Amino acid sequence: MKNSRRNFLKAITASSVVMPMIASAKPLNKDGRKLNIALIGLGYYATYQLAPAFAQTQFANLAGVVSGTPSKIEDWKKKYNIPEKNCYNYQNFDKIIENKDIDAVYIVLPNSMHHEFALRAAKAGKHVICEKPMAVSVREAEEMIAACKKAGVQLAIGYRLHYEPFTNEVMRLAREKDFGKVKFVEASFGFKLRDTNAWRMKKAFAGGGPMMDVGIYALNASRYATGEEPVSVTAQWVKTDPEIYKDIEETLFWQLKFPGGAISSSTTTYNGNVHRLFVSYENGNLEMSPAYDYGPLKGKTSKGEMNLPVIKHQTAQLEAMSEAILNNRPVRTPGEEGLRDMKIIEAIYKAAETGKEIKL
């Protein structure tokens, strides 16, 4: 469908191939060890972003697949030379506990399924990488963290932007204050989605609307752009087409206050295109657009264009996560990072519903 998220992301991916792929500095895999990962869910993101990323990694290996669609499993087995014993469906997945050739799973399923498969993977003794949002509630996120800790496995959340140069520069500016303290942040992300059959349009699968899809990027950006955790939130929502957006929010606005005095204003929507990060500092500013998609990201500061390496985000993320897990070091984006966003998302929904400022 023309206005689907899939076509939106395919267009983004197509635009990125015209840019040179510049490798970022990364540790060399001197002993050749790789983290053997099984992908759970073989939809668009797994097919067009993660699978190609594996081919470029030193520390990660696509070792298995899990899907509810038998034909997809057959296709992936042939294309990526995956042995039959490393292929599972949703029903027999728990047998993965017997498979010593798989170290970790990467959950790429509808949001409502993250919790179940994270708990099942942890029980099987496998490390867990999970797409964001990590769950559909704070309770589920907390249970995922607890299950992985109990099992002695790591839980990593797929915040791919935390592994790429432009976002890391935004974080550095918040930390080192080249332009002084952050005063104001505008972080917004939305696109047109009107396909009522899409799982993202069904609250039972998505846990919400655009907030649980692309809005989380804007929320996370306001946190890393300030380098702080918000202390309160206000929010409002608007629905101009209730026949299309029956089950979820259509457009959501929210405002955050931070302890250092900064404020942020954000929008997410399924009824229009918005894709921007703006940061106002005491002595300058930063603007990125696009700021959150698969690239190439673009931005400028008061000093000029942000001339930074263009990389494949998923490759950098897989490399960093796998290298950390292999060496028993904490990952950069653990379950606690996902939990912080989930707590704020629940507060945003509560603020929009009640019209009150919600303390965090």
Contents of the next structure:
Number of protein chains: 2
Amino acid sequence: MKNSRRNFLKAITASSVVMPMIASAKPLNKDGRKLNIALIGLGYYATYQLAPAFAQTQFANLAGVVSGTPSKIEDWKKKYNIPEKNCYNYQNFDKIIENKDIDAVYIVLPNSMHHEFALRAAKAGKHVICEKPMAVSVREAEEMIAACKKAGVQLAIGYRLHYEPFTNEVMRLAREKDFGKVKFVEASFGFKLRDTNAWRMKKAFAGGGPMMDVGIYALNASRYATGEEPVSVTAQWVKTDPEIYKDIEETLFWQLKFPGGAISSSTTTYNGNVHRLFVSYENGNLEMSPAYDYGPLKGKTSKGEMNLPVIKHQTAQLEAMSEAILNNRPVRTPGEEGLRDMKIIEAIYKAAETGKEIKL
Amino acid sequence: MKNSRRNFLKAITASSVVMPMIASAKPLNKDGRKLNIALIGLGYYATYQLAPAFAQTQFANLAGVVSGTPSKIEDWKKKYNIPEKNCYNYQNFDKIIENKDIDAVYIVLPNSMHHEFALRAAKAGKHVICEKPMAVSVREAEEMIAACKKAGVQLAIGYRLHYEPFTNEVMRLAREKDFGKVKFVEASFGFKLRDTNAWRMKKAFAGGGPMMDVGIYALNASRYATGEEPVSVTAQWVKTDPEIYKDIEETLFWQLKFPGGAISSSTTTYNGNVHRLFVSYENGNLEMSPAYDYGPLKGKTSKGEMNLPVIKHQTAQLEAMSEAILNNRPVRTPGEEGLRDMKIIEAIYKAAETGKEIKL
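Return the structure block for the form predicted together with another copy of the chain; the form predicted on its own was the one displayed.
Let us now look at the entire complex, which starts with that chain.
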């Protein structure tokens, strides 16, 4: 019994789903207007991360669902009180153009389907929120940006970390240079995934392996930690379990050079657990581990522990994106942010394949 | 006053000089024979690390000193009760051949002088203990090994970590595979050094920059963590402060491929503080930080904190080397161990210069 509080604290720490958002100085939704969003793809992330996040937002409303599985739609309708007219399958999805009660879609499908549904949503005049990686190629990403521009809708990419305090502190340090200029970055994100039935393990669905899934966080981190865009990349890879990691990479290293002189070194893998960001500045350093998980994140700098609010990333992201779109302001992580990562990812794969330094 | 014990514990933790060795199951020196060693080079490491270590050994005796500075010799004579006849300068050093009271030398000179003094000591029939890096080139290292072999003396390289428990646990995990095979290694060691007068900052003395000084620890770690010898290397470097790091590298990344499929990624630098070893195994991982300092080292594995004895590395190294030499048994870290690192270091520099993958 005496451990009950500790167990409770452990439980809420382990499950970011029930972690309350500590909103500080957030604008209040005075007129009560909400962005009505239809979720496309009702898998793990939609079910266990996004749906609970909606319940905590002022500006986002879970208004509809799109799924290829009728039983899932029935479950969601009941659980979230979603009217039948706001439910679609992949075939009749384009009829959403006639639905005035849906303002935007949030694409949470396997990566290879992002492009198709972003284009269909844009054509239907709906704003597009899309999970990372935004697409499986630079060409697709560029077409998504063009389609949304043409349709006059916003395109926002689900870089949830851009909306939470630890990552914003890393960005601020790059900008305000408390510790001087960045000298080098070590950023790695990998986890153990061996389920050969998972869509993430199939190139046709994922567009690649851990690089597309979690490596993109380490890549994005090296960009926001330096506040710069890399100018060249080298990369190396190895596959020790080819029967498991059939048509995707297993473990991949890459290194980036930045115009200000900083360099970064990164690992991504489906064959090991690592989730660290280390930034070495002129006069200090920062280390976060975990640096990219749903939370709580943890970090320290040369000045001590990073004592920052622990928030639910998905809630903060939905809130900020919805408020921006409602007020016709640019979102913080637009398609262009996703495109930059896609260009570097293509270069990383090319560098690993050729063994050559690829200019960006 | 109530903090006095904590302050005392802090003091002994901070200063590894006074940290007692926890000897477990160490052989007793029954006949009291000691290896009589002359220290060559009376700088920081000899003064503050090796001299106090001698006082704690059973098998090593600080019998003589060799220095280019007469006042230092006077100080050491008084402080350690060293007879005049066991003191040499760099000019008259070769007369040590006539001195029956010196069995071995320990070379603690700038890297570029290791080769010369190892050859002179071997010619004088003295066993050679030499700090890492053993030399500034593969050619020099090979000549040192050949000279000692010809003279029938042992050549031991000062890889102090090979003699302390945390590192031995990393080696054991590679050998006994508690967590399965190694998949990848991240090993980085760098510190802030900007004193342009330091010999470590001059290629003529150091043979290179941080790679030769601390990078060699990260390199050596990737080898003992995998238990394998790498087959190829790629490397990248950058210099953001060329006026400080004139003729040496500033920050250097390298990556190694191992025959069992593992790969390693490393950073070394004089422009930032990082000292971490991360090993990802099939079924677990190990993280040490600090991983290479004088101690106390700290680490955890998938099974929890690494609760291992904290010992003074230099004492353990001197003890084991002296006992082996006295008993005519091979030392744990012979010239061949140093040569392996030298070959890889030359390949790392070549890979960084050419941008090509270099086979080993």
